[in-house]
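One chain is shown next in structure tokens, namely the form predicted on its own.
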Amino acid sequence: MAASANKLPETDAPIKLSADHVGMVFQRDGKTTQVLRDVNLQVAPGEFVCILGPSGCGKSTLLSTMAGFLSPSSGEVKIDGELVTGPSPRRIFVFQERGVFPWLTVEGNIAFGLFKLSRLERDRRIAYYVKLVGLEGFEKAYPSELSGGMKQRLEVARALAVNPDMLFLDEPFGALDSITRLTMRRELLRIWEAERNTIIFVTHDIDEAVQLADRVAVMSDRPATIQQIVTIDIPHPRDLSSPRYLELRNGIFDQLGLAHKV
């Protein structure tokens, strides 16, 4: 296992995002429930840092809270420097339910947020974004026409073509087949290395957050802190049967008090 720090490793790294001593109590029907306590992390510039974790410890809270949709109990969080105090258009959030629009064609939903645009540049840009995520020749189809992992390129390559400083993704294969999730880290993985945004990325799969990440942010139950941060020191693509893989996605089967023999 790497160190457990949560900060980058060079103390002279640059910071995009900083979460520092983020906290989160919600007030429902007259009881008060911790969801995060002390959470605690930084990420570089291009970084892509899976937030790892049970069911219902808190994930999701805080890729919102980070976003700007919730606002911290206690503790803050800055994007370049400058506080986190509501959503922006240069940071995209892909929702675990796919967001496509299904009354627009592929075309359609990739341009939703590009009206600011000449059309020359808008139909450039959603050419691009058709390309790299594999839906040439489906231009005008609409989601219903597309298989569900196509669904979730559409729903990636719209979150692109707005051309975001950072994407946050909450569990955004969740609800495809073994197969077809595969696939989509391996494009997902495709585009990032193109592209290189800032990527924070929800899920509760160990194998995908070391198949995926730089790091992996390891979350207690709830109230959730991070209580480990792992750095996955394999290149892509990664060899999923390799002594270091399989110590790394051991070792975090462990962090979680996980049996991983079967």
The other form holds:
Amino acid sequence: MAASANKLPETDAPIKLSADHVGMVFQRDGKTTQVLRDVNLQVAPGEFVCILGPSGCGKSTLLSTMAGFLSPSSGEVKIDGELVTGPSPRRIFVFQERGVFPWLTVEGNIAFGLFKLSRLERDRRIAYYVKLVGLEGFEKAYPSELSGGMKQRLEVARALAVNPDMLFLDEPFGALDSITRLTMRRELLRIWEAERNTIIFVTHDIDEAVQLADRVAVMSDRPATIQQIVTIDIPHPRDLSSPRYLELRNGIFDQLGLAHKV
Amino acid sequence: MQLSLNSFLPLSLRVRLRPIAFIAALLIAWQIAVSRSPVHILPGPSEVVGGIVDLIRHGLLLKYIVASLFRVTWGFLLAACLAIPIGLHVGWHRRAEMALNPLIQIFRPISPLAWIPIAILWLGVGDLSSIFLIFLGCFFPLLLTAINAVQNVPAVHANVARNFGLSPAAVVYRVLYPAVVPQLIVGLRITLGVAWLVVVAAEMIAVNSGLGFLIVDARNAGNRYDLVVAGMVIIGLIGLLLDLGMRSLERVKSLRWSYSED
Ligand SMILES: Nc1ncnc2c1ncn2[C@@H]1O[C@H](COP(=O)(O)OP(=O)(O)OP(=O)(O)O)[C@@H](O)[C@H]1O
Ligand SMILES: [Mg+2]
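Moving on from the form predicted on its own, kindly provide the form predicted in complex with its partner chain as a structure.
Complete assembly follows, chain above in first position.
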């Protein structure tokens, strides 16, 4: 079992993102709920980290905090050594719910963040990312004319088009069927290998985490904290029936206290 | 007969002809019922057509239609130009909504017709007071539509806009505005119907031209019930045309998105 402390393996490696003692308390109707408690995580540039945890434990909350949409009740998040105080086009969040704009075409959606570029450069990027996510021929289509998987790819394309150094993906494939989900994972890895952004990917699917990530941060129930970080030391493309894959996967199953039988 | 007609006409045309056939049947039934009735309780269709021809011959029909449409246009446009921007702002800022909501809820249930005496007191008998009444009839429904429309914009959309670094002004015209347009169009369509209802009522009291005036005047000046019903028919037909016009707006592709979405 490749478990390590909540630190990167090599201590002198550069750090893209670091969350230190992040805590989050929500107040609603006079009731306070502690959602996050002392979360610590460090991510290296170009790394693919999955945050794995049961539904409702606070994964989206943690991701929103890291992206700057929420400010933590305690602790801090730093990116490139600077305190995160709000969202930025340098790091794009792909939302769990449908985030594409239904009133814009595929092209219009991809161009959404490109308003500072010249027309020529904008068209070049649109063409490039339409191709990258395999939406050729749908440039003029509206999201209502696309399948769920195509909408997700569109949202990823819109995020990549602004050349962010980081992507925050919140269960981006959660609403898709299992076959499409598998294809989308392969596509995402292909894109990541081409672009090498730092990716933080939230999921509640153990297999998804082990298939994608360099490291998997396993969260506990609420108040959530990172109970373990598992390094997935299998090179891509990963063989889903290799003993090492099954070993890592079963390890996380045990970690989450799940039975191996249904 | 039915069978041969069916085989000659394409399905879409047959579906469209159905309401026309139904109306024709009703007209025939109306004519028969009136001609058999011993007492004269309603003019028959032929008399009504005669009344309309009479109006055209005296040059009154066009004059009255134009007068009514003129008032509706101004009252409706004024209300739209004021209520929509105010509603969008109020809906966007929760505090403004909480402050204004009680006031809106008090004014809203007051029928615009209850304002007739005050309208005459302030603006005299004439175009201005009926425009004012139409304005009142449209203002509150449009205000509420706009407030609701903003509040229904998913938070995801606003967050995406923040993420891509849009200025607050750009958030309004690139996200907020397109997101509310479909709901606004529905609201405008319903409100135009209200405006058409109010103008007829207002013209019965506050002016001496227009289709509402025609109806009152025809009764007062010699119980010309053929003209009364002619006025009603014209009002109905114009209302139908206004609604068809607004509906065609809903079919504009870039505005239509929400209607085709799940
Ligand atoms: N703005 C808020 N105010 C109050 N409570 C909140 C707020 N946002 C989230 N919560 C609570 O925090 C907890 C964690 O929510 P969160 O959305 O982060 O979970 P999650 O792990 O992403 O779940 P899922 O896998 O279902 O998406 C939930 O119990 C939720 O009710
Ligand atoms: Mg979530």
